[in-house]
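This document starts with one chain, in the form predicted on its own, laid out as structure tokens.
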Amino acid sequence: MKVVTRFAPSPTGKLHIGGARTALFNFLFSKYHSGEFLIRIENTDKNRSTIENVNSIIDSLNWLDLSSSQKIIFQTENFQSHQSVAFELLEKGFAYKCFLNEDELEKLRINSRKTGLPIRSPYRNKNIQNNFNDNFVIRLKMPSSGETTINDRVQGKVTVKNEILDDMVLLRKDKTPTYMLASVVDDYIMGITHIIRGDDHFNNAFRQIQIIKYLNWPTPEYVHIPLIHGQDGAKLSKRHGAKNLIEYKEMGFDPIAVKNYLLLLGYSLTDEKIYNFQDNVFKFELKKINKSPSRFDEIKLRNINSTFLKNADLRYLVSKIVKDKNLKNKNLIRNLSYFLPELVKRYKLLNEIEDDLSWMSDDFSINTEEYPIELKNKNSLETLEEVYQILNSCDWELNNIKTSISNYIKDNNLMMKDVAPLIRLAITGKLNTPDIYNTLYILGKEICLNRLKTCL
């Protein structure tokens, strides 16, 4: 059997962290077995469904390079398969036309509340076939006695009676399809084998499933995994921080490191390894994921990402800088290339890193405003036009400079820290950058003389 998974977000809001991690576990778990992974995007909602939010779930998993092996499908594109399913059980007898008027429903929802039972439409048992009014819902009829069973890969064998089950809406009075059939029916006509999707649609699939035995369909492999909560124990929510996976993006958090940490998330390794999962076939068994809630920890995050920093191909962290930057200055990428193995060893975020390109510029100045107060002491620029001095009669070496500066310390019966500090702030703005005489080597003895120049 080929294995298809689908991934389908609800463009009601934006991609966060809970959705991105169902996103990866099926993308994962459909590689490894050569199968498919889709992507559809369940609009049915018209009225809280936006291009904006379509746009932003299908950026954030193009971000994280999860792509759907065929062409993302749209819920609302299958809208006469879902009315045609919906006719089909009610000329089968497996659903009903219910004409139930609003304050009738809200009488049964009351009852229903206070007896524990669910809501039963006194239309489940008429014959109304030649009724020609066309103000009515179409209700599936579940079965009111026995029970049904299903094995899930995580939650494991569960078994509910049938008669706690409601009648649910198939079509609504407009004849649009709710969720719970369109689910159905797409996941049918896209040959899905196993639905990998949060634990909190567990209940719906004891009544959607009803629908599939109804039909003769085959029965799709149930995986539902626990959600992620905070450190507080609770459902994760906006006021944990919870972000989407754009704002993370933004906040210069690199994909693959992103990636291995939602696989933390309720996944069970043996190692601390971070996998590039486009380049390797990750062996992702569903056995592994955990039955119990994990915690999103953004300090776990960052030093995830920081990890990756420092052990990443420095290829391709240029490569991403120049992209998101979109550099086109050869001695600042050349720069760039120099200062980045030290860089990654300080910051945890790319954006951080991203920060130190302003000195790394040929036209790079302090603005005289913003002087630090360092730079305006009347010793200080006295040592710093001695230092000036110095360089300027110096060969451009790294031994030569590194020699020049520390003879001068000494021979002065100074410290590095009376004199390294303010070369870094006059050539780079900044207190905290790579080494100083690296960074003076790499600038050039141009660049370098003409900094100190302005400062003096």
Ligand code: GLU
Given for the second form:
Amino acid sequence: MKVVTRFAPSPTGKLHIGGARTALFNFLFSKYHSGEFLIRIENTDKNRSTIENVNSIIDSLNWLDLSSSQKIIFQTENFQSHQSVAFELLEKGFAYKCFLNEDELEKLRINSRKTGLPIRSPYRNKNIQNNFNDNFVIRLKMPSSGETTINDRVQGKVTVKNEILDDMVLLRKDKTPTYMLASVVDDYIMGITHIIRGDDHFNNAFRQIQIIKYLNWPTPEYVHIPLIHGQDGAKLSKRHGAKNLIEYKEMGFDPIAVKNYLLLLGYSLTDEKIYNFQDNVFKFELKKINKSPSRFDEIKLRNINSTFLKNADLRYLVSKIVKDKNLKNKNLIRNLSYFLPELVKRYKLLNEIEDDLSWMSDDFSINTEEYPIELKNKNSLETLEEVYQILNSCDWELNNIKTSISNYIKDNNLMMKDVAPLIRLAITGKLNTPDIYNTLYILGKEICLNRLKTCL
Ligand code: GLU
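Structure of the form predicted together with this ligand, please, following the form predicted on its own?
Below: every chain and molecule of the assembly, starting with the one above.
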């Protein structure tokens, strides 16, 4: 059997951590089984679905490199199939037309709250063939006795009594399908073998499976994954500081690091390594999905990004920065490649590195007005004047630079901290740069002397 999974977001919002994790699990599972991963946009809720959200979700999935094996499906394209399935159920006696108006329905709702039993419309047992009045919804006729068991791959074997299942609406009065119907029909049409989704849909599965049973369709495997919580144990939301995937992208997180973190949120890994998901197929096993909710922690995400940066292929990072910042200056790109191994040790996000490139450029000049106060006193300027002289007569090799400066420090009874920060400020405008000797060496004699001179 070929494994076919799907990720079925509703475009009523952007892609968040939970959805991204669902997409990743579906993707990895299907790839491990050489199957297909499909994307279906569930845009049946016309009032709340927007094209901006659709685009943002697709951009996020592309950024994470979780692309669909086939053309992306939009649920509204399948309206006719949804409708014909509803009418087929009607014809076969598994569904019925319900003509209740809002007031009548409200009374039933109140009653249902009191009894704790689901809504059963009085039309359920009336054989109404009124074809002239179109003012009806179509409801599924749930079995009123017996039990339904689902052997979920994460939740285990769970049985519910059918009498607690409501006669859910399949087609609304305007004959548009509900999510409850559309999703099942689409899964069938798309040949979905495994439904991997958040466990907030587990209750729906017991109702949706009735349609499958009535129509003798193959039952998919259900895999309901526990939700992600915030640090306080409540369902993860914006108030926990969780952002959408585009925001993480813009903050400078790397998609591979994000995927590694998503995996940790609900999947048991035996080692701490960073997976690149490219060279080898990741062995994704359903039995390794955790049974209890995980907690989102942005610090952990940052740390994983930092580990990723430290271990990443430098050429990959350079080409990303060059692309992001549209860098054209060859010297700057060359300097960046030299400095990067040190920069990745200091920063956790690529954007932090990208914001700190200017001093690496040959034509960088510090606005003299903005020289930090440390450089403006007489002693500092004298020190820098002397540093200028010794560097001027230095044969520009890393070791020579080191020896000249350390001799100068020794001879003058100074400490490294009296000199290095001044040189740094004068040639980069910053106190925090890679190793000072390396910085001087890589920037080159002419540039360093010019910048010192400007400062003096
Ligand atoms: N569209 C649903 C959601 O975004 C998912 C439905 C499903 O996976 O069956 O929550």
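Here the rigid core means the biggest group of C-alpha atoms that line up within 1.5 Å when the two forms are laid on top of each other. Residue numbers count along the first chain shown, from 1. As the structure is a computational prediction, the values presented were derived from the model and not from experiment.
Relative to the superposed core, I390 undergoes a C-alpha shift of no less than 2 Å between the two forms.
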